[in-house]
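In the form predicted alone, a lone chain appears below as structure tokens.
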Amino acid sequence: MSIEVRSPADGSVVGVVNDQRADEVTETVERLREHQTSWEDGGFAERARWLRRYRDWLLDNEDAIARALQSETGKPWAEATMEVPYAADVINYYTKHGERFLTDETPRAHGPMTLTKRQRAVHRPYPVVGVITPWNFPVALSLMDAIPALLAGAVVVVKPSEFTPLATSAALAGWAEIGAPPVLTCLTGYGDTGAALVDTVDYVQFTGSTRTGTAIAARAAQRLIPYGLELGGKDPMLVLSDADLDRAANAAVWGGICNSGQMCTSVERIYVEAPVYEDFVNRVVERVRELRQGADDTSYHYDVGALANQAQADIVRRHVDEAITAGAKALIGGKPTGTGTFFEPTVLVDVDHSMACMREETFGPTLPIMKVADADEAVRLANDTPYGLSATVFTRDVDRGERIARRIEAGAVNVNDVFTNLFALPLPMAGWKQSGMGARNGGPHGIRKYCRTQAIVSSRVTPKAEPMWYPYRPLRGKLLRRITRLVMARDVRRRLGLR
């Protein structure tokens, strides 16, 4: 069977993949499997030598692979040309720190039982890692995934989203093309395909949904394999009554609207305090009224494109419209436009918790705004909903906006400015509650995560027995009980036995 992949921009086909069923999935996962313990054995400086030759061949096939983007997902040009980039980022950060990261640790002798022994925590990869995409940013999060695993010694098998398949193809396509180990590739199809990855792989990362993560969840369980997972988000913006608004207004419309809104970081709610409200609001109509939407070329010509799918459009329109019929108004915007599944950037305001704009994830070109009196009850409203994927706060002092950071229940949180935490590799990308479990990059932890972490202890005096070995006598018991009394109490009386 095949999929037809269509342009979200004006509904026609731009390109047709294989709907690969279960038992190709199992093939091509134990033929990749073959190949793992070679990979693994090459060593880290051989494995980074190729991601460096595929870094290269990526900016090379940049403006390819942007174009193929851009018909499946209706982004602007200048959104299309992000994700290469982003990758070649990834790539040199790890094949400059991996090696450090996956260095055997040597740590010391703790007490008297491992005085004469060598103790290393030896890190090695989980042999076949599964990586799950969606449709916002094909190439960026299959890459930025795969690309620390391939270096902690797995093979990777990538499933991106149906609606977007061939960017992803076209990038993976790059790694034969430079005559790489065949230990990475692209599997497509609907979503039979990603449940047969995650019963034949060993470690699955999964970007998407909050209900597809469940699910993989409760399948990885059942396996009792490991799993990462970054979920859906409802990500909060603070601006307090100090925020610079010029700063704030821009950034809560480039955060709330690039790509469309379709970002599980994007901003998808506003808190301002009172005295600052108007004055912002009609700062975000007046960035909004600028914003040109349509189908882009590679000129530069819009800044809003199209919703991935008609799905996405359909809750957009839902959320919007019902928040209108609840009381709310929409300063701009708020309804579909155009040929395909364009819908206009839309600043609501009269916004309340009880609609589901404010509760729900919208993924869309929406910028609801709710006034509140001070800090505190922005924390409290930031912090009333069952995601914590990231939040923004703007204020003039830092310091200030920091304390009000660990307040806030989220993995992440950017003060004056947005998404920043997403180009920061050495710190953690974590959903909290139902935005995720686990995270991904952070320095060490975004290679480690790949590798099971292998316990290796040896003796480096070998006499014929130890001293707690069989047989068991009274004399030598009473010695080892009083020696690990000595050694082990923190005060003279009970090291002397005398209590």
Contents of the next structure:
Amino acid sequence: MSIEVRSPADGSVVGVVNDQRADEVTETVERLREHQTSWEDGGFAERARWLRRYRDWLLDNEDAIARALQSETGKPWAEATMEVPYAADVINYYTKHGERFLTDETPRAHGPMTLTKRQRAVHRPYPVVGVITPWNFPVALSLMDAIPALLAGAVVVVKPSEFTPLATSAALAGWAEIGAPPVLTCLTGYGDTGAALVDTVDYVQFTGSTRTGTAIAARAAQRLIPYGLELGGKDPMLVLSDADLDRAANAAVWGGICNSGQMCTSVERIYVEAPVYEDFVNRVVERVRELRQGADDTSYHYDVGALANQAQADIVRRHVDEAITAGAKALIGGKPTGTGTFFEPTVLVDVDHSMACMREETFGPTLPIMKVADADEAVRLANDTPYGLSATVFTRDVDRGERIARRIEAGAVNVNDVFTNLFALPLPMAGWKQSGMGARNGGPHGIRKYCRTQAIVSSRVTPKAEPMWYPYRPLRGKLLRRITRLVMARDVRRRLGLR
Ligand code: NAD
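Given the form predicted alone, corresponding form predicted in complex with nicotinamide-adenine-dinucleotide:
First the chain shown before, then all remaining chains and molecules of the complex.
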């Protein structure tokens, strides 16, 4: 069985991949599993050496990967070329710091029982990690999780989206091409292929919709395997009246429309304080009017591409149509362009929280903007959502922005910026509420999450027997109790046994 991959820009077939069945998934996983021990035992330096060679291969083949990405996603060239550099940054970060993050910890003894022991916490990988990814950033999202897992010593199987398997397959083929050990591969297929992967691996890292994430969590719970979920969002932007309106408007337009609005962290709804509402809306409309939309080649002709598939285009259309029927106004855009899955960049006003465009993930080039009385109302509305991926606050008072950030129920808040937390690898990237479970990145956590921490305790002093061991005798028992009381109590009377 095979899958025809189509260009969302014009519907043409741009590639064909296998739809891999469950038995092929099991076979592949077991074949990779055989190489895990030698990969782990080879040590961090050796793994890092392969990853650095792979980074160089990715950079050398960036254009070919970006062209594959463009063909299956309809991204403009500027966006198709964003993913490989991101992966290179992730490789650089984890190859530089990973060894330290994975170093054994040797905590000091905290009580008499371990006084003569050597204690170690050892970070050892889950042998096989499955990485299941969506169609919006096929290469970056596959590699950003595969890289730390590989460096931790795991072997990794990536299952990209059925809509966008070409660029990921091409990028992962590079691993074999550099002659690296067979510890990283790609399996293509629909949801069933992903489900079969969940059934065979030791850890699942999933990026995609909340619906699929919930199904994966249920299956992983049945197998008692751990998982990380990076799910959908409905990210709010708050624009306070003291904000730099030019920067805020530019950020809103890029943050909402980049990748045709198909970022998990897209600006999906905007709340603006009343005194600057009109001014801000005018600036946003002006910027949106300047956007060039179309099927790009490699010449940076266009700013906005197509939506990834027809189902996505249908959702965007429904959100906009329903909002307009319920009284909202499209100040610009508001409908499909008529070609492929292109949808006009759209600014909606007179929206409220009864509308899907303010409550459900739209994942399209839409900017619904709502006027609010003050920051308190903006925070209340920002939190009025089942999602909690990230948020943005614009104000000239950065301290106030950070105070407001602490009131927002989201895993990340950017003040006077959009998306920058995605590049802050020492910080966790985590969705709260329905937006995820666990976190990626976050310094040591980013790599240790792929490890089981093993406790190794060694006796440095080895008499024939320990005082606690058999046989139990009254005298020894009483003595032990006196000693433990002396050590455990925190006041003199109890220490001396006077109470
Ligand atoms: P999706 O959930 O439909 O599919 C994602 C992947 O899961 C695909 O590879 C699919 O084949 C696979 N899959 C489907 N059913 C499965 C099952 N039962 N078991 C295992 N795998 C299965 O998501 P999508 O529509 O491709 O992507 C869009 C979603 O991804 C949006 O909701 C977006 O917000 C989210 N996303 C989140 C982040 C993040 O970091 N939080 C990043 C990017 C995208």
